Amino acid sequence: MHELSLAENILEIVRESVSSNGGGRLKSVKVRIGELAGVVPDSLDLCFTALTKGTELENAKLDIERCGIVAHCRDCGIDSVVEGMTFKCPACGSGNIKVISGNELQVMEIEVDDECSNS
């Protein structure tokens, strides 16, 4: 299950983040996965959820924002958003496209709660 291998990457770019700007607690972590990307967001969840338990990040987040797939088609200039798996262009049909976006796995946003403000 290759989700537990992208969970501690995400909570060391998370751990070096929070380190970086000061501390606080981590109240959670947005992270955007396109459709190719072959991650299964409910095991990333369930992963992230395991390796969090018993730290100072027990209670933090994982915010999943599912991105589709866009293509552009290099005939007719049209980035369009690919339905399923049909990759042909929607406009003129052509199979000559670019997959410009769907392969996204990304940490988008890390919110802390500063603990410094609420003295």
The other form holds:
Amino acid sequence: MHELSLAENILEIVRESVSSNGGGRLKSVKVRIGELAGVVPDSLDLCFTALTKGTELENAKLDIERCGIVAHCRDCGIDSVVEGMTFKCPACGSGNIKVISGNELQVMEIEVDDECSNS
Amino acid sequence: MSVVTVERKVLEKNDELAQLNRELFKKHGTFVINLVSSPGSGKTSLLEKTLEHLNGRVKVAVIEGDVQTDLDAQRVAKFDVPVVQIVTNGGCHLDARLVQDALGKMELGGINLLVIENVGNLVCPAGYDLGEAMKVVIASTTEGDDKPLKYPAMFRNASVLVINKIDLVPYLSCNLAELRANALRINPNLAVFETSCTTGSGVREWSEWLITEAGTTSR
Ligand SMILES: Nc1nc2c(ncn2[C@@H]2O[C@H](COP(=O)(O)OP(=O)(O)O)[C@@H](O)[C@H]2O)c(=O)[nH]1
Ligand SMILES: [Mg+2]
Ligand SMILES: [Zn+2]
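Can I get the form predicted together with the partner chain as well, since the one above is the form predicted alone?
What follows is the entire complex, opening with the chain shown before.
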């Protein structure tokens, strides 16, 4: 259920970004969410919609980009995709790996309609 | 229409506050663990057993996180250690700000070990850094042996796994070896302990390891 607080954080970042860009109407927000981030995309989308409803951000779209888990082997130096939740280097079998992708929880970009009229 | 690059972490505020907490812990030489598990796995029980075993040898303080009530703080206060209860009022995890607030109600000077008992939940607390030195995850045998595979982020982010309620193994279909193997598949670097808070089995090994760790890291 922490998707609600994540959606709040996202909106805070979005509002700051819109205003530092000189305002305008938000069309969409692109967020990147790793498979290991423990976030349910549908819940996040639901919370985002609920929180924007009736605000200046209403109807903005949340674009969720998922990223899979990639690990770097500290022993043989190879990067590989972690499959089936087995955190082991497929090349040399080492468990001495560092997850380099999969924990992402980031606001990547926003799309703003600048010529938004004041009417 | 314009596209504006943002590239900011959703949890950036939390990470900043966690860093402040971490600096405070470092300043006081306090070793901090973030104790996480499903509700009822035995976080408070293990803490009670650990305090009983340590018997005042190291100075311990506790922050209790619960959705409601200060029942756990009451349990811990019996051991005559400083304890602050955080009630999240529905919140499913502790965050760095709640911990910062709790730290304001506590004297860290002279404390060697601070245990933060998180809200019972294997999902949400995984992503929230509190400033701790390590996360300790408890999996109890009654939850079955597949939990590491179902909640990989938590087991991946933890440094220690305590398998609790091993006294119940004879009555369950939970396979201890399988539970351990599943956890190590997610995180081969996990230190693993097996405990029973009912019989006290394994409590000594875990507690001694913990204070050794606390001693070496805070120096
Ligand atoms: N049989 C058995 N019961 C335990 C053990 N550890 C905890 N319990 C029981 O499990 C229940 C939940 O424990 P508690 O410490 O409150 O769990 P928490 O919610 O994770 O803090 C209590 O009734 C405990 O007595 C154990 O090792 N063996
Ligand atoms: Mg408890
Ligand atoms: Zn390798």
